[in-house]
Structures are given as C-alpha cells and as structure tokens.
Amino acid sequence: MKVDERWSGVYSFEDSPFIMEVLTELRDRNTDSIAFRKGLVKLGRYMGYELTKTMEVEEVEVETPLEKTKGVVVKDRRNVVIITVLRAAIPLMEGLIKVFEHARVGVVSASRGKAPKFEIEMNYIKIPDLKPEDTVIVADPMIATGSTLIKVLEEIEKYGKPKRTIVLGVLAAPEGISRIKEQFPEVEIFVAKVDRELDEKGYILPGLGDAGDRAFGAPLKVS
C-alpha cells in the first residue's frame, strides 16, 4: 500500500503485482464481460484483506487443543457497511462481502449526465442507520470527474457518523479525488492506481472505458 503524497489519507496498491496484474487485464480491451466481472471480484477480494491492515486489531486468548495462546480479532472487520454505487460496483462488492461477511450492505443507484455539466441522478437510495463505530465503504471502480462520489457522500452523511469513511475504487483521476477531498478532506481514499487525468468526455486516461457497460454490456437504448 502506497502512500499518496498530493493529498492527506489517499493510498493506492501500485506496489501490489497480483493487484497490478489484475488490473492490467481490466484495462486490457479484449476482455470479455465475464472476466472483466471476474477481475472486479477479485481486486474488491484483495483489496479487501489490505484494507484490514488499517483497521484496530484486539488481541485474544484461544484454546487449541492442545493448548492456550494469543491470537487477534480484527474488530473493525464486525462493523463495516458497504455502500454499493449501481451497477458497476456490483462484482467489487461481491469481492469485498467475501472479507467483510458481517458487513450491513446500502445501495445507491446514480448515474452522471454528459460533458460539460455532468450532472448526477440519483433514482434509488437505500442505506442502513449508521453508528459511531461503523467503517463505511463506498464501492464505486471509478473516481472520475468525483461528481457521483460527492452525491452519495452528501447523502451518507444524513443517516449518522460512522467512525471511518472510506471511498474504493479501482482507477482514479486526480481531478476526482481534489474535489472529493476538497468538499470531505476527513474521506480515505483507496485505490489499484491513480490514472493520469481526464478527457473532454470525462472518461480516465488512460483507464478502462466504462466500466459499468464493460462489467454488463450497454444498456439497451429504449425509445
């Protein structure tokens, strides 16, 4: 895990090969629907056990059978809500659930509107109660123009203060994480890689096109 010097608490896993790997074959665009969704699972998996590296640690007492020794609980792991941003977290969260089994699941369905406003809808909101000792992620691959993010960070904080915020994603654009950080500076940001910047349209470069369509191919345009 790396250490992000632009901007206070953003961390990425360029130092990780399997996460880099992983990655590679996402951006990669021969990569069909079905292993793109493969590599989502698999990076909110991994990604998952290194967000356990930062969280508070309990040590125990268990008994094997042959005998007592120490061992630890990682506390924060029983206290995790997973924000889902439909549709294209839908496999990371699928990875991340398989590290946080406790975890209280929200979901929000936004969607960004087109170059140059961008502007955000959100048609469905459903997130549990927060409380004080509560880890929220928001699972969203791409941090992009950050206008999505800010929309269900404004709504996060509506129902309680949890103890840590954290937003994960696969890609992001530097634009993005300054105006996320800009507007919630106390947000963790994690990350595979911080990507160069953004086109006209928006989209990560060099990024992975959308991923979303790429995840489940492109919607069906319905007159």
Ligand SMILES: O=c1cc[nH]c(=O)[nH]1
Second form
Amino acid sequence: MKVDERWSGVYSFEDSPFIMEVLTELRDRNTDSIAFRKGLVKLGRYMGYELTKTMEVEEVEVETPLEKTKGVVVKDRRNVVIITVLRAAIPLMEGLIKVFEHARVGVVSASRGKAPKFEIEMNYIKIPDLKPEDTVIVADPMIATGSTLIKVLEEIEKYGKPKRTIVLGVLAAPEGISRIKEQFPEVEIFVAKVDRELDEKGYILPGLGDAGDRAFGAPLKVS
Ligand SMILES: O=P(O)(O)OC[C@H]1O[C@H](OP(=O)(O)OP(=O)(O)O)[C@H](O)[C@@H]1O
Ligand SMILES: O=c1cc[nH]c(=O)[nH]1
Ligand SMILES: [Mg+2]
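Go ahead and give the structure of the form predicted together with this ligand, now that the form predicted alone is out.
All chains and molecules follow, beginning with the one already shown.
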C-alpha cells in the first residue's frame, strides 16, 4: 500500500505486483467479460485483504490441541458495511465479502449521464443503519469525475456516523479524487492505481474503458 502525497488519506496498491498484474488484464481490450468479472472479484478480495492491515486488531488467547498461545482478532472486520454502487461494483463486492464475511450490504444504483453535465441518476437506494463502530466501504471500480461517489456519499451521510468511511476503487482520475476530498476530507480512498487524466467524455486515461459494459455488456437503449 502506497500513500499518495498529493492528498491526505489516499492510497494506491501500485507496490503490489499481483494487484498490478490483475489490473493489467483488466486494462487489456482483449479481455472478455468472463475474465473481466473474475479480475474484479480478485481485486475485491486482495484489496480487501490489504485493507485489513489498516484495521484495529485485538490480541486474544487461543488453545491449540497442545497448549495455550496468543492470537489476534481483526475487530473492525466484524463491523463492516459494504455499499455496492451498481453496476460495476457487483463483482468487486463479491470479492470483498470473501474477506468481510460478516458485512452488512447496502446497494445503490447510480448511472452517469453524458458530458459536460455528468448528471447522476440514483433511483434505487437500500442502505442499512450505520453505527459508530462501523467501517463503511463504498465499492465502485471507477472514480472518474467523482460525481457518482459524491452523490452516493451525500446519501450515506443520512444513515448515521460510522467510525470510518472508505472508498474502494480500481482506477481513479486525479480530478475525481480532488473533488471528493474537497467535499469529504475525512473519507479515505484506496485504489489499485491513480491514472493520468480524464478525456473530454469523462473516461479515465489510460483507464480500462467502461467498467459496467466490459463486465456485463453494453445495455440496449430502447427509448
Ligand atoms: O466518477 P464518475 O464520473 O461519476 O464516473 C464513475 C462512474 O461511472 C461508472 O458507472 P456508470 O454510470 O457507467 O454505470 P454502470 O456501472 O452501470 O456502467 C462507474 O462504475 C462509476 O460509478
Ligand atoms: O473511464 C471510465 C469512467 C467512468 N466510468 C467507467 O466505467 N470508466
Ligand atoms: Mg458504465
């Protein structure tokens, strides 16, 4: 895990060769949707595992079949709420929940409109009550303009004040991180990599394309 000095509370996993290899496969235009989804599940699992390194640990006593010894329990792992931002976070959540098996799960739909407004349509919102001991992990693979996450974070604030709010993504553009950090300085951001910039349509460069479409296929517009 690497601290990104441009902001406070922003981390990347550029120092993990395994995470970078999975990211490389996701970036590859020839990766089909089965492999793309599998890659997102892997990243959810391994980035989730890395996140446990930032969590509160308690020392416990354990009895092996032979004798007593000291062990640990990652306390915060028991109090995790994963917020899944549809669509692209579905496979990421599948990986995360393997590490945080006790997690309560919220689901929100968010769809970004076209440039230059990038209006966010959010029609489906199911978020559990957030308790002071909770670590909320907002899973969304792509942080581009940041508009989606700002809208989601504004909504989450209505459900209680957790111990930590974490955004877990795959790729981010510096513009999106700056916008989120400006409005939510306390929110921690963990991404596999911070990419270079956004193009005029709001796509991350070099990026991996449209994460939702690559994982599930492009939706047909009928009206
Ligand atoms: O930071 P932003 O500029 O708001 O863009 C990021 C959002 O774009 C994608 O969702 P999209 O709207 O394409 O929906 P989808 O997951 O259903 O494809 C992605 O999964 C993020 O939620
Ligand atoms: O590059 C991008 C930007 C927004 N959403 C995506 O899926 N990809
Ligand atoms: Mg999309």
